[in-house]
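As a starting point, one isolated chain is supplied in structure tokens, in the form predicted alone.
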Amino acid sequence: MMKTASAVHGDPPLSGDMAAMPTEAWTPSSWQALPAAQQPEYDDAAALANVLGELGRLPPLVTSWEILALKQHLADAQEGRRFLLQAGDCAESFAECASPRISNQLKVILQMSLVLVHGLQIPVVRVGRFAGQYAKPRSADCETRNGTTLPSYRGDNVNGVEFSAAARRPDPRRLLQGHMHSALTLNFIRALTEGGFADLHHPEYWDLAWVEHSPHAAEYRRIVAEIADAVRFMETLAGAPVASFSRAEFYTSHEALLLHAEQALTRQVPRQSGWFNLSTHLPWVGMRTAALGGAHAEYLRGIRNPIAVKVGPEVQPAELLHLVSLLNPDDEPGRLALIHRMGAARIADALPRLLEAVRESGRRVLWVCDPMHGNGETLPSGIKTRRFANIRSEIEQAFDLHAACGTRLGGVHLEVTGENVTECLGGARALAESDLARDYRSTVDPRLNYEQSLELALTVVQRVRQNSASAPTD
């Protein structure tokens, strides 16, 4: 049987053994002496021998000199001349991997970097949550329901959602699905970003069905049309189109989960030097297997990638010193973006201490805000649900602390999706809990509607705006 560590409970802080800080020689199996958590239990171990042989003879999902671009725009970030927009489904599913869903999630993305890109007058570096998102770590390894215990549901890389044991048996070969799965959805956004869809000159591409419907659609159409107008200007002064504006850069993410598959993704290649992780442009890890001295750290400090870290409110400022220090040794422009998920209710408490010790250390990081995971709660239905209201204040006390450090918050990491889902409480519709039956679809965590998202990507203009306007002048 395959096992390695089992799920941890809870969101502990980045804990480990300091003093069993690497010194060796990295290799992209190094992580394997090292304890896994969050890993499924395969019972069959030459099946996942033979589906990782495979997986590693596959080609890979994205190229080293795409991801040294996304770097360099995440060092850019880093500096105030870019804003990172992570956004995309909690988990993907093999089921939904379809054309219209795909192209929905990227006209939200689409409206919300126009919305941030207009505000805050910066380009924005568009990075998914998705081609690759099918793995998640659950808070327990099981699950009982009717007085029947299954394996925990660990996402469609993993195991099925039916409550069934046919179903939540980890089986290897979803492996390879979850790779094809991937290939097909990044193939259909890169020819829908490279044949025009994202074109500034036509954004009512971008439009979803409901968007007439939206309290902030007006809103939305005024700030197109000044975008239009200003393309309008620019293509007249260069007395030709511009080629730059029919077309948007996309990146892709997932969290670095299941380190056999990683692994086999893992490649060197030809003028580069070192090790890429080619299932994605963006690998991190959450709270749950960042330990010091574990294996999930292990394989990421060796990767050429940048790479991002979900910090809680536990974190002690020593030990994220110390995981900036294992992860990015020298200090390297883009490469080691922090993600701090906090909970409305503790950031104010949680936050500042943090920055300040990486501030003083003079470390290079890129900090981003996930206003999300931290304030998930259940519903006494037993629904899974956020508040907007919580989800908002995030965001505003992030750029509020930030600037009262005297650091940069550069991005924001979300879990949005183009449908017109009930999944979160409260925005400009107020959505109350009644309403979460009509279209709840997400099988893990509830995600943004449109309308939601749109209405955030307006909360960071208007606080971006805030604190600057307020902000003393030499």
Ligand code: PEP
Given for the second form:
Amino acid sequence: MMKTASAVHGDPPLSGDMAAMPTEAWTPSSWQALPAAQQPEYDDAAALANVLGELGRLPPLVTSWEILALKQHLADAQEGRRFLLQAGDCAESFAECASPRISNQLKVILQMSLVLVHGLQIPVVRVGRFAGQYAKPRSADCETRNGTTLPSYRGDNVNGVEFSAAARRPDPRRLLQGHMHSALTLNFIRALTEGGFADLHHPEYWDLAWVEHSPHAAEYRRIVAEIADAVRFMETLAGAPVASFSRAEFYTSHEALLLHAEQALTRQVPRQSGWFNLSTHLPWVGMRTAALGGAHAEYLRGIRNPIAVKVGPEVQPAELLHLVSLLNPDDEPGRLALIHRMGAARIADALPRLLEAVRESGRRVLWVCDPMHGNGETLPSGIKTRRFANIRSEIEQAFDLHAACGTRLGGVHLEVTGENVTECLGGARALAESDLARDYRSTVDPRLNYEQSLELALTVVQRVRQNSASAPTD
Ligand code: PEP
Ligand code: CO
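Given the form predicted alone, state the structure of the form predicted together with the named molecule.
Whole complex next, starting from this chain.
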């Protein structure tokens, strides 16, 4: 039996009828014949149709060339020639579509990537969870407060976070606002990264106001100084400035959750075969919507973008192999990333059999570790948090498990912010429960703040170095 939308709650395993492999041809709307989990219930079908018509006419956000370039980079990451850093907010909000937040988000990702490039000695593919991360899956359809029950907040693309009937009513016009806010965000990101801001000659442009107070400031400064030396050396050798040092490639990603909207941005382009989702470079499907036989997998299988799927601890090897062959039947390099998110307590038990199954199948995937979503907890006070120690532990275990299995961890998927928030416990500054109230801003999942993000990048480097030092040399 396939799951129906209303039955998919919580953390279900990938599931579905194995016989439900596609027999029908794919079209941008073929997902509509299958059960689609986590879709809002709009009460005005005509308004939805109008919005989708308008979305379908508006210019897209990204191009097929960029999408194919990213696919090539991800193919390199599969082979160990690049490392993927995919990071950003759990959810963006329209209210926070503002200059400091966006530039701070870029800064922290640029800084982390600098630490990774320096430590791993390979290029880093930077993918933001931004310019479209406006829809969230929820474990319950409704929320009750003081006896009043209203639809859950599903992200700004669906409804408002305020607890009132008017705000919580799913409004399709929000999809248009979402498209506009994504375009504004991406326009600013493109301007910053193409111009002087991302210039490797001036990493001080990326400094956040609080960098000096970070316990990792000295180590970061040392890395920056070494890179500045290397840049000068390369340019001395070349006898001219190296143009690529002055700009940074950035790609976008979001959870492809609201399938009507994704469909409206799925287009054909001149001189390319097939269909591209032109709202983002790298759409991913979340753990709650990754069911085999479900609408999300059906939608993803037909687009030409590189795609990613979250994999939770309940997934069985046979299910995963089915999903891999559904989503990448031709075993195309760079096409499919599997983002495992098991939790520090479960990864050692749940991951190895999946790694082994995929390795034995000979199928190409890019393995990515999300150490955030398996490590959420709610404190007695009701605050949602994550412990830095668990996040670090999941990353470290992931590297070790891949090394033991002969597979390669080619990237990380993180929820970070350039803001100085207090949402995750621990880290070098040992944020305690009593600190969380000081600056907790997320309306969804807790994010690593600037210092914790940098610390995690340093952890990745340490672990990779440690494992390569102990790897057999023959
Ligand atoms: C997310 O990435 O914000 C998310 C909801 O993750 P997952 O699907 O892994 O739970
Ligand atoms: Co999240």
